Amino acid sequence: MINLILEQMQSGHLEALAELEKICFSQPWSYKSLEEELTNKTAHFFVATVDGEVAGYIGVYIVCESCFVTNVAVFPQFRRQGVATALIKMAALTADAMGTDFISLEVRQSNAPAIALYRSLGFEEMGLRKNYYRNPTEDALIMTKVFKKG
């Protein structure tokens, strides 16, 4: 069992997160882009650490009653250990606690492991964004988890 800690993103996490972005995404966020989220009132970014080392992160924007995931990323050595699951659950709990109606994200149509994870956490396919991703060009599935109110 790993010693996983979840916390809000802080400036001390930015260097590791910028490197993680380069590893995981064909169009990575820069250090500066991540840094700007520290003062964005709609942004809620959470970092997972294992024994003090950054393992992954998730970012969401909460606007009105809506929550949208910007990115979920986990360093390769920490994958398949529950890090992404913990991050997604944290984001969903935060969104629900803040009164949103749903949490939604896009995922590459070919990313079967991520799609299976999202489904296991209560997300459902709600639509398709044609040619959403670049390098390579690919459609995105829109997956959403609706929160039950009342």
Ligand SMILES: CC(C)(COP(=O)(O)OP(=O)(O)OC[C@H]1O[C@@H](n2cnc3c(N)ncnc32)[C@H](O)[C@@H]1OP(=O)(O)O)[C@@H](O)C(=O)NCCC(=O)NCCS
Given for the second form:
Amino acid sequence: MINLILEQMQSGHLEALAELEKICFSQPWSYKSLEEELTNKTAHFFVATVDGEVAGYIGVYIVCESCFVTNVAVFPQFRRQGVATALIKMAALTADAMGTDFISLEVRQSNAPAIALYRSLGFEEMGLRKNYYRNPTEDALIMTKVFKKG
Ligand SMILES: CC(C)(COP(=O)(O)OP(=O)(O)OC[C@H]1O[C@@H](n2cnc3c(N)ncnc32)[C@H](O)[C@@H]1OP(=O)(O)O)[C@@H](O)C(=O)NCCC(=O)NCCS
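Compare with the form predicted alone: the form predicted together with the named molecule:
Every component of the complex follows; first up is the chain already shown.
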């Protein structure tokens, strides 16, 4: 069992998260773009730490009845230990508690690990966005989990 703690993103996390973005994505979010989310009222960003070290993060925007995931990423040395699962559950619980109807995201069609992760958490494939990604150009799969009410 790892000693996993989830907390709201704070300025002390930004350097590690900007590094994580560079490791994971061809169009990474910069330190500054992450920093801007600290004061964005629609943004809810959560960081997972293991023994005080940043292991991963998730960002969501909650607008009216909708919750959209900006990114989910976990450092390679912390993968396959449930870190992303814990982060997504935390974001989904927050979104559900705030009265949203669903949580939705885009994922590269070739990103089999992420697609497997989202399916394991009850996300379903709802459609495609053609040529959504750059470097390389690729379609996005839209995956959504609808919250059951009542
Ligand atoms: C996708 C990613 C976030 C998964 O993070 P993680 O912490 O390793 O995920 P978890 O440990 O919570 O995995 C939960 C389940 O997802 C599936 N899964 C995760 N990684 C997988 C892989 N490499 N291959 C196949 N299935 C995988 C499995 O079903 C896994 O359960 P299991 O380990 O019991 O088999 C991580 O690989 C990552 O950061 N990748 C690069 C960034 C990225 O692609 N982000 C998504 C953008 S849309």
